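One chain is shown next in structure tokens, namely the form predicted alone.
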Amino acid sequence: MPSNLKLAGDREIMTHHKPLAGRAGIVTGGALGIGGGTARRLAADGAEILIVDIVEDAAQRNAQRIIDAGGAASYMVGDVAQEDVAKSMVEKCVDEYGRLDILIQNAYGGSVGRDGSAVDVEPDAWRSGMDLLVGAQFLGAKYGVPAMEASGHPDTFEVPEWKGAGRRHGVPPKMEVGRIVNISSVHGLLQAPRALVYEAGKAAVVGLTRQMAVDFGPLGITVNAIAPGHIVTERGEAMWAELGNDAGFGLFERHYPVRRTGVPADIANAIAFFCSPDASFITGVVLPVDGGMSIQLQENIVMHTKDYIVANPDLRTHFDHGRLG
């Protein structure tokens, strides 16, 4: 495995300012990867966190890791594409922590059986994929938003005096009632071939996020999305170790202006900002957290990639698993 693949960046719980103190949140798919790092970061910032995942042992381990570091966390097992699970996770968060302020919608179960074009994908695969990619985020908001409304802003929020700057008048708007962050992807902004379900689902998350931002802004709830680039998670590390090599990983790094791929903490940091008081006037935004990958002209990337492959004919990547003999 390349020596630079380190899941670094998690903050220690007890050593820094806690801008999310007094708030409680749910992280779906919060056992490992982006969700795991996000659960740890939000807990480090003071939030009480419910991890929801289908992998019980990993969810339990991440919750215990947070607790051992001085944070507050619990977990439940369930498929968030199921309505009863979406409803139960909200009820469990409110039962355990007394409120709901934050909803991070990250869960996804993979694309096995869902690859291909519209001609190739079976209708059942389309429906199940869209249920998890988009339907789960609809269900999370359906049950999460009323719980946020009922919770109101946290006691730690000091309501500003509504006068002065601009032409403020009348009753002040609701603020700091809730935060929803949906996980899209650079695949929701730029499409790859033969990946209809994932590409369409992640693009739909963009529209879902903007619509929710319009609907829930008057309630004091902001809704934003993150579009991650190539993030090396625990599973990604294992795949690179099994199938890739340093030259192959270097190929991926060269596609990023910052010359590295991401780790879960990179996404968790952006999510933590969206959840913080500093982001109270930001909603409906889809933020690429991709090291600049999506801003580049493809002609240059293709030529640089060609040169690199010629110079490294033995490179292997973790995407080669379908082509290795």
Ligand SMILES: NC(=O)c1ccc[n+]([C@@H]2O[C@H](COP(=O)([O-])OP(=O)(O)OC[C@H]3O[C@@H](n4cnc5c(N)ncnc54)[C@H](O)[C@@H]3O)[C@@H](O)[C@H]2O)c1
Second form
Amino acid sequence: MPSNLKLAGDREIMTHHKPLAGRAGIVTGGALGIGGGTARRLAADGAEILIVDIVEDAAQRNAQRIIDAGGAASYMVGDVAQEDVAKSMVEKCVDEYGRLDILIQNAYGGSVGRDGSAVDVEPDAWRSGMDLLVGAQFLGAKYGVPAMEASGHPDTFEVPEWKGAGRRHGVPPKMEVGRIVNISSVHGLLQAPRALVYEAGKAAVVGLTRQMAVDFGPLGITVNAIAPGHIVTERGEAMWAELGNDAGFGLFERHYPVRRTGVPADIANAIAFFCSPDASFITGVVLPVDGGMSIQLQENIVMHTKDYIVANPDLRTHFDHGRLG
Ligand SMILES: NC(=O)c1ccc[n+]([C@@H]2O[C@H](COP(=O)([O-])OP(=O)(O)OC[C@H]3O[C@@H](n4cnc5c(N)ncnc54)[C@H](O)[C@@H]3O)[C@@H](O)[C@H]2O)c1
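For comparison with the form predicted alone, provide the form predicted together with the named molecule.
And the full complex, kicking off with our chain again.
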């Protein structure tokens, strides 16, 4: 296991530059893991954050951690696959912070009971999986986008003078009205066997993101997706401690050109960039944040991995326990 695992972008909230000052945002699944680290990072960047999660104590703890560090955060308990939750999280953000600028659609609860091919998966498991993986992101945008429009750009945004190169018309387009970041996965780009629901759902997030980018660009709202590689979260670390060993973790790391797996801060950094004013001309992209894992030719990796496995016959990973395909 890696030592001194830093789980999130825990920079000094009081001293850090604040490119998101004056903005308010929602992070779904913002209690733990990638969402937890993202909530802390966006708060460090100056945004007021509403955490929406099904685990109340962890949501409360993360909000308190942000407040203790000098940021602004609150939380709400709810399953974001439910329409009433999507609606009320947007209302709560607007009630509490007066606006909505940022929507990070990250929540997912794992694939227990949803594994298998199209032959294995029960129709109810398909529906509930798609409702959370894809449906929640649709609902978040359905209620979030009108609230972003109503909020307009933040007071801190200075509309540029609209003339000169590339600016042919007198009226500037709508700008800095909102940012949506949808969390896909390397599983949305590359398929793992016997994981129909997750793989199809994460691939659908790519299409949903591109569609939303086209639909909401004219409103001044950018929509991008991130495809994380293997990110060790609080839960992932506990799973590795239980089911894996150092040699097994090393096997994982060898599949990454940068020779490490990720931590939530790696994803939070990319999300913070998409939300920043610097990213205003970027929309509809799917950014792999995966240490290069998804650009390697697989057949070479297999041959390199063979030697490692032969040299480490006692390696254990979560795959050995039938957890994943
Ligand atoms: N960890 C990885 O290796 C990895 C890789 C690629 C993509 N992802 C994606 O990143 C996102 C976050 O994953 P993570 O690894 O941080 O998971 P995690 O389990 O550590 O955290 C997920 C958070 O979402 C919450 N949540 C679950 N279901 C919810 C629901 N219905 N409504 C509201 N909140 C809910 C959980 O309580 C938890 O706080 C997911 O979309 C996941 O598919 C993770």
